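The chain that follows stands alone, in the form predicted on its own, written as structure tokens.
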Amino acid sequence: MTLEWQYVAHALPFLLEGTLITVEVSLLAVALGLLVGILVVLGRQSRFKILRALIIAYISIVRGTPLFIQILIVYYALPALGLDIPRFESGVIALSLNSGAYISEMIRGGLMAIPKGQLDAARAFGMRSGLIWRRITLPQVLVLILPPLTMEFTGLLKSSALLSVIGLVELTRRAQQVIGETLRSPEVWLATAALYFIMCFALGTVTRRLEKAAAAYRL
């Protein structure tokens, strides 16, 4: 079968609009995921056993179930509890909750890389735990986890394709719509794959530079 790229040329602006939505959803998800990850790490250090148990259960459930199922639960199950959440917000929530569990492990790894002597010196100067966390611990951890955090963003870009199942009109969903109108799936899917590749390649380049910067920072 001969590929006819004129269909892609006509649909490209429509696909690019979907690409922007994909980037927007992924950016919001990784930002909220970072916030969730920080809260999870703080919660695991809590003196309340119930809170620690709930957080461990959350991490286990997120890491032990498919993201696809988590998206469906957020969009279809929560309305049964009286929470009617639109598609876009549902997608962001599902991705951020999933991402937060993994980002929390990145933060834990970053915490272990911080010299214990810095924290001891801060306590010796009379700094409280909250101030130590804000002024010393968190800034260093954020620098150390930048490379894996960028990789997590790349993963979210690709995982966001699953949001088409709840009708969010991002890149993959728009590709499906174009195919429905043109009946030219090979060309459209190849173009869609190329758009995902360009985004991920650009982020991969950023990740490699951040890894070099983080290595220099550790030195």
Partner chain sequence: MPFSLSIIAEAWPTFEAGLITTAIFCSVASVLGLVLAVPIALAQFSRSWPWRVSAKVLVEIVRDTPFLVQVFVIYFVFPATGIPMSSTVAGILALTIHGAVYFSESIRGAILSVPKGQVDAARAAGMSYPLTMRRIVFPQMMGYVLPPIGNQIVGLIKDSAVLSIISVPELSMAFQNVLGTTFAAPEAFVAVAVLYWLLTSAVTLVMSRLEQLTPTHRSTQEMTSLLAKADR
The other form holds:
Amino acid sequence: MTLEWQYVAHALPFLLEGTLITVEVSLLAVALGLLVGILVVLGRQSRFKILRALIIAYISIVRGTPLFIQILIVYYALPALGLDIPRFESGVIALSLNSGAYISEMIRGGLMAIPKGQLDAARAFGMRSGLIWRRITLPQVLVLILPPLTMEFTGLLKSSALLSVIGLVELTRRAQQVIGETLRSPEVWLATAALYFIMCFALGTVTRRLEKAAAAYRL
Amino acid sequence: MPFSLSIIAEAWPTFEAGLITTAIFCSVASVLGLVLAVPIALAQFSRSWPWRVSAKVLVEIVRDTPFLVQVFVIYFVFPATGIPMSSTVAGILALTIHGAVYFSESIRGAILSVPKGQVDAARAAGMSYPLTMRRIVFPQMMGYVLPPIGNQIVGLIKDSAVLSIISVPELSMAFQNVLGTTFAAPEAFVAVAVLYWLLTSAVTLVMSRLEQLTPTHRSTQEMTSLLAKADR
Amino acid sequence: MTTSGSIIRVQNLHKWFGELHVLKGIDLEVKAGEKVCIMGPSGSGKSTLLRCLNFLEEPSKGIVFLDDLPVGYIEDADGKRRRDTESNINRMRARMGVVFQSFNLWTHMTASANIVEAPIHVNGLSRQAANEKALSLLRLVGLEDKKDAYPAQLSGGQQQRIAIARALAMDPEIMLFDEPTSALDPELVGEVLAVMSELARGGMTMIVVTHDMGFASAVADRIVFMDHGQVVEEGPPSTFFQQPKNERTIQFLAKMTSRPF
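Now the other one: the form predicted in complex with its partner chain, given that the block above is the form predicted on its own.
Now the full complex is given, and it begins with the chain already shown.
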């Protein structure tokens, strides 16, 4: 069989349109995931035992079940509870709930990497805990989790392909549509893989740079 | 809507079949993947660049594309080139390649974590490259390599859920079937979550057992018990 | 059997690490039974030279001969050199014992397993013969009772003595020591130097990179002083320590003797 690339050239604008949705969904998911992650970290320090137990249950469920099933649950089960959520939003919710659990672990790791002596020093200067969090802890944690966070974003670009299953027209779904029209499956799948590859490879390079920078910052 | 255990009980045969399929697919892919992972990792330390480059390219391609797209490429591109492809073969092949690449990264990391002096000493004693690997590097890296490999097998089990899309009758397919016939989302979800948990816990258990058998673990164990004695 | 009478001969050896020119044309000969101490400030290239001797580092230019056989390279008819086969390189390496600064005992093996490893798997010695040999070597270094200990259970001095026994187990024609006592606590240095002196008395050919002036003046037949990748001065300990000629040697010795330890 010979690959006929003119089909791909023809399909490329459509695929790029889907790529845009893929990026959009993943960006939103990582941003919301960061928010969820911060809330989870704060919640784990809460005085309320029930809240802490709920959070631990949430993390175990997210980490213990396939993302694919989580996506199906959010899309098919939430409407049963009377919540009518469109594809895009339910995709973002599923991805960011999934990401949040992993990001919270990154933040915890980042917090532990900050030497306790720095906080002692801040306290010795009479800084209040809110001020310490804002001026000493947070800036350092952000730098430390930036590399794993870009890695998480790369992961989301890839796992957002699963949203094609609930009919969100992102890159993978677009590819299926293009195949439906052109019936040239091999070329389109290879082109789709190439588009994912370009994005993820570029981000991988960025991550390595950030890791180096963060390592220098950490001394 | 009360939670009903009888729904799960009625759907059990479906779940059981899916559980067995997932277990078989992941076991086969893990074993094959580990076998392939060793040469992929070693090639990246090769002195000849064609080996290094081709291994690196394979690793990057697999790491930088979605697993779902890999499944589609294998399922749809191979038949077009004249290689017949069933969903079973495509599923196992996709999982194996995916696993092999991720395992190889762990193995590569573990090889790098063996101190250079250990290899120097072996080379200085006239030990050949394969002998150095077999007798010095591999035994020492076992302690470093088993925990990440365990995590990756767990990841593989979760990734295998995607195979239902090319209609492999595995656990998440069972979940979708039960969901489609009973509309009992909470029950189906709890059941499938518990079953995935069982599978991944089994892997974790086996891996921690294996870890206790590694030479590094034994030597540290002996040292800690000795230190404890000295303290007393 | 050697035509030149020297067991090790180094010819115009150069080593670059990227831009860094670490060895700048080293010539050195060591006769059988001779004890040579290589001294010099850190960064002078002495450890790199030692590692080049048994091809742990590959020389960028120049060549090392062991018994008049080139180590690591063979020359074509047209004089171009190429890398020797792995098995030939390993055969050459097995003839030289190396003792490292950081001991490098294999951490997953007991002391005796460290000693018998290469004799069994490289030289093809039977396990029984290897074990017997290990026992006599352990006796030589005074650690018979530690044969079943893992490296992590041994002190630095004990580890280094096991490392010496491990190197001797291959019946080497020459022993190379790369700062064998630099990583040790001061109170453990003596036990290692004692074993090395014992070895020297037994007639072993030795090349020792060391900072230990006491050991060098007591044991060495010849001191080779290196600085900035070159051999600056060499001679017997008496002349080297009492009448150094080169300015850099004088400076180095002044610094060494003014050290508090």
